[in-house]
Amino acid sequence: MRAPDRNRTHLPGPRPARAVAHTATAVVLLLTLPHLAAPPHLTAQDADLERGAELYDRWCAACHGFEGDGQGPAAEYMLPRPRDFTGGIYQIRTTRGGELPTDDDILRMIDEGMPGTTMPGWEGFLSRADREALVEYLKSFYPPFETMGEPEAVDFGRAPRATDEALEQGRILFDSIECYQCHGGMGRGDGGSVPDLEDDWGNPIRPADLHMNWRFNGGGSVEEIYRRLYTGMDGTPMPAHSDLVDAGIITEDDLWSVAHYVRSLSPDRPPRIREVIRVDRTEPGELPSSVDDERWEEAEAFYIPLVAQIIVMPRWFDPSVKAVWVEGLHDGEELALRLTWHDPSQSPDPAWMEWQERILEAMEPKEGDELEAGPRPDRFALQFPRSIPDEARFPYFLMGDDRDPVHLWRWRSDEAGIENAIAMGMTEITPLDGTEVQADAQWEDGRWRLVLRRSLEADNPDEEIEFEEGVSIPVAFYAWDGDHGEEGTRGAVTSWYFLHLMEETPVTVYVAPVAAALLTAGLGILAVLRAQRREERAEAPVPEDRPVAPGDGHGEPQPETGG
C-alpha cells in the first residue's frame, strides 16, 4: 500500500472488472455519506465490499495491483515485492503454517503495516470501519476464504521468564536447528545460504537482521518472535518450527528459549534518533585510532537511520544498509569517529555475485544506464559543508551543487582506502589534496566498523571543514553495499545531522559545587549556633529586681542587640 496523502482529492475513476461489481451511484453515496446506512438494494456485506473496493483502489492498488496480484505499477520498484492476495499466502498469522489468516491477522497487518518493507500502517489514517471493509475486500481475492470457514488461531500460551539458562539454551538451539544458515552466526543476516534465498515468487529475499527487532515483520517482542518461529512466514524461506515440536525434536519451552535469545540480540528499546551527535573530549594522547580500541567504551553511540536515494537519477529503491551507529571522541587537537553498520558481505565477494545479478535483474533501472553485475567494493562517505555555516542554511544534502560544493571523506573497502574530495553533486566529485584522514576498517560477522581520524584544523581551510569545540557542525552519511550492486547514486543516504565537539570542562565546574557545599555547611552551622544562643538566653533566670518591659513575654527570647 502506498503512503497516505491527506492533501490530495481523490475521485472515483474507471477500474478493471472485478469479482464484486458496483454502480457509480453506490460509490458516490459511500464516498460522500459514509456514515449513512447501506442503500436498500445492498446488503451489509455488499456495502462493506463496495467500500473496501473503493478504498483498495484509492490506497492499495498502486502497489498490490487492481486485481490483487501484487503487480501494481509501483511493485517493480520494491523488494520485498507487495503481497499477492490471489494465492491466500500471508506471512503474519496466528494460524499454523500453510493455513489462512484470521480476520484479526489481516486487520493487524493493515493497522501496523509491515516494518522493513514499504507497507505503512493505516490505523491512524483510516477508520476502523474502513479498515474492516478492506479486510473483507482482500479476502474476496481468494475465494477459499468463504468455503473453508473461519481459520482457528493457535493458543501460544504465555512466555516463560527469561533466565540466563534459557538464553544459553536458546543460543545452543539457534545453532542446532540451523538458524545461522540464513541469519548468520551473530544474527546479522549474513548466513551462507543468503545469496540463494528467494520467496515463493522467485524474488531475492533477505533474512531479518536479528539486531534490529523494531524492523521485524509482525513485531519484535518475545511473544511475537515466538509466533513467527512457531507458524513460520508463508511465502518466504522462514519455516514453521511447529513441525519440530510436533515431531518431538524440540519442546515448546525450547522454542521459547530461542525466542528469548533472538530478542536478547536487540536493545531493550528501539534506539532514539537524535539530530546532534555528541563528541566527548578526552585527554591528549588518549584518542583511539583502531576499531577495537577499548577507549571507545567511553563514547556514546548515536543511531542514524539511512534511506533509499530516490531523488537523483538514476535512483535506487532497495538499499542494503539501513542504519549507522556513530561514536566520537576528540582531544582538542584531533577528532576520531567510529562508524558501525551491518553489511552481510565484505565486498567484493565472489560468493555473492549470483545475488548481485538477481538484485540487479529485480531492480532493473527505470532510468539511466542498466547496471552489469561485477566486483564492486563497499563504500562509505561523510559530507560536511566546506566551512561552518553562520546561519541555518546548508548546502544541498545530496553532496551539494555547483553553487555550494561540499567537503567529502570517501572510504572504500578495496585498496583505494580513504580520500578527501570536493563534490558538486552526487556525480561531480573531485579528489582534493588536503589534510590527511587516517582510516582503520574491519569487517566481521556481517558488520563493518570504520574509524576515521583527522586534525581539527585543516591544511586547506578554503576547501576543507575545520572543526571547532562547542559548535554544532553539519554532517551527512552515505553507504553503498557493493555486492548489492550499489555505486554512484545507487545507495543509502541521510539528510543533515550535527557533530558537537564538547568543550574542555573549566576548573570552576568542579570548584564551584565544592565551594557552594562548604558555604552552605558554614551557614548551616552558624544558624545552629545562633539558635542555641537564643535557647540559652530564654532559659536563663530573670533577676527579681529587673523591671519587666511592656510586651515582655514570660521567658520568650528577646531580640539580640549585639555583643
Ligand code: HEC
Contents of the next structure:
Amino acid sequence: MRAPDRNRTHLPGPRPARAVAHTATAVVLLLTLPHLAAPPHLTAQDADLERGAELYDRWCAACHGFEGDGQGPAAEYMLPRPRDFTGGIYQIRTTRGGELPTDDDILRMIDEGMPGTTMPGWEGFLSRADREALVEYLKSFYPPFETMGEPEAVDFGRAPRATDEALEQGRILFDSIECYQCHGGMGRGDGGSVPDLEDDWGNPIRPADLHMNWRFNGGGSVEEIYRRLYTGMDGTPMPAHSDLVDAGIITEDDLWSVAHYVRSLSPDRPPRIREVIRVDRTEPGELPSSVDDERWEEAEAFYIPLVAQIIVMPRWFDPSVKAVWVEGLHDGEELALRLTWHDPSQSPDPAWMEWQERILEAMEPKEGDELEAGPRPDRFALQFPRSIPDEARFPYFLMGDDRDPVHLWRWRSDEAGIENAIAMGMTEITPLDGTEVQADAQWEDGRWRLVLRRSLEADNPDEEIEFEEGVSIPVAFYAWDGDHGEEGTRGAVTSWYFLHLMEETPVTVYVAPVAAALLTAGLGILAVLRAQRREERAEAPVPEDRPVAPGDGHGEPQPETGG
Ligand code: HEC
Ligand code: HEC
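Form predicted alone already given; the form predicted together with the ligand follows:
Once more the chain from above appears, this time first in line as the rest of the complex follows.
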C-alpha cells in the first residue's frame, strides 16, 4: 500500500470489494501449488471429457480433489469446504429443492464463482468451450446426471415492485416463517440455532449475514435472493420455501416480499473500499462519546474488509469478523472513533461453546499448538505507528517488529476494557502507561459498536501516536471473536489504512460553496418548475417511482437554454 504525502488533497479513489476475496483465493492457491503436480486422473472416454479432466486436474483438484470428492490438499484450510461432486448436490440452482442443477446452473457458478467463499470465478480466465467441458466433467462424477436427463428450470416470474407495504409484509414474514431462527432477528447471522447448524458433510456452517448481499453465494439481487428462498440451497440447512407456496401457506407474492425485505437490508451498491478514512471536524465540545449519540449521523461510515491472518504461525483460515465500519469526528482537541462490526455472539456465551468446539475441530488439526475450547472474550485492536512515519517507511502491518514497534489500543469485551500497549510482533505485546483512551461498547443483535475517544496530543509522545489535523495517520485493525475460538495470532486483520483529520475550514473558502449551493438549488427549482409545466402540457402523470427532483442521484440538473 502506498503512503500518502503528508498534505495530500486528493484522497485515493475507490477500489472494488471483490479484489480482496481474489487476493485471499490467490494466497490459498499459492499455498497449494506444490500439490498441483499430482498425477492426472483420466477416466474420460471422449475428447471433451478428456479436456475437462485435464482442466479440472490443473485448476480445480487442489480444492475439490482429484476424485471430485471435495478432499483436495487445500480443502482442510477452508470453510465452507470445497464441494464434493460425487453426491450431485448443488447449492445454486434454478431447479426445485433436491433436484439436480441444469448445465447452465453449473456453468454460471464456474463463471462467476461464489462470493464470500474461496470458490473463484473463471469466466475471464478459461474459454467458454473449456468451461463447458468442465461442466461435463463435473457431471461425470455423479452418474445419475446421464440417466436422469436434463432437469427442468422453475419459471420464477418477474419481481413485483418493492412497495412500502411489501417491505413491511416481508419483515413480518421473516419472523413468522422463522428465518430469524438461523439468520437472527436483524439478519446478522446470529440466530439461536446457529451453534449446531451443519452442512450435509457435518461441517459447521453459518447462515449468511443478510446485510452483506455482495457476499451471497448466488448473487445479491432481489431476483437471485428469491430463487434461493424458493429452491433452498441443497447441502446446507437453508430450506426451500416452495413447499410453503405449494401448500398455500404463503403466496409467491409473499415470498417476493421477503426477498425485497432481505434486499433492503443491504446498501443499494456494494460499499467501496477507500484507503483514507475522513475524520470531520465538529464544533469544540460537540464530540460524541457514546455509541448511540445522534451526532454520529454527521460522520461518514468507511467500510474496511478484514481478512484471515495466514502469515504468522499459528495461522487462522476462518476469521469470523468480515469487515469493520469506521466513523470518525474530532474537535481540534480530541478524536472520537466509532467502530461497528458484526459478531454473532457476545463472547464468552456458554450457548456458543459447542460452536467453538466444532470450529476448532474443523480448522485446527494441521499446525500443532492446538487451542482448547474455552471462554474467551471478543477483542478488537487498533494499531498506529508510534510517530507519523516519513514517506514510505511504515512498521510491519502485523504489529511491527523489534526495530519498528507499533502503538496499540487493545479492547476486550470483559472487565479489562481498553489499554495502551506496545507491540514488537504479534506475540510480543507489552502494556504501556499511556494517554487515557475512553471506551463505550455495546453488543446487540449480532453487532458490536465501540466508541473510542482520546486527546489528539499524547502524554508519552515518544511511544504513542499524536494526531494532527491535515495529516494522514496510518492505522490498521484487528478483530477476534472469542466464541469462534479466536485469540492471539488467530483472528482477522487489515493492512494499513489512514485516518485523515480534516482541518478547520477557513471562512473565505466556506462562503463560495454556500453561494454555489444556493445557485444550484435555484437552478434545480427552475428545472423542476419547467418540468412540471411540460408535464401539465402533456398531461402525462409523473411516474411514481421516478420523482422529478434535483439531486436524485442522476447528477445535477442542467440549466436549459431557451425553452
Ligand atoms: C481455492 C479453492 C477452489 C478452487 C481452486 C475451485 N473451487 Fe469450486 N468451490 C470451492 C468451494 C469452497 C466451494 C463451496 C462453497 C460453498 O459451499 O459455499 C466450491 C463450489 C463449487 C461448485 C458448486 C456450486 C454450487 O452451486 O453448489 C462448483 C460447480 C465448483 N466449485 C466448480 C469448480 C471448478 C470447475 C473449479 C476449477 C475450474 C473450481 N471449482 C475451483 C473452492 C474452490
Ligand atoms: C435452518 C436454518 C435457516 C433458515 C430457517 C433459513 N436460512 Fe437462510 N441460510 C442458512 C444458511 C446456513 C445459509 C448459508 C448457506 C451457505 O453459505 O452456503 C443461508 C443463506 C441464506 C441467504 C444467502 C443466499 C446466497 O446466495 O448465499 C439468504 C438470502 C437467506 N439465507 C435468506 C433466508 C430467509 C429470508 C429465510 C426465511 C424465509 C431463511 N434464509 C431461512 C440457514 C437458514
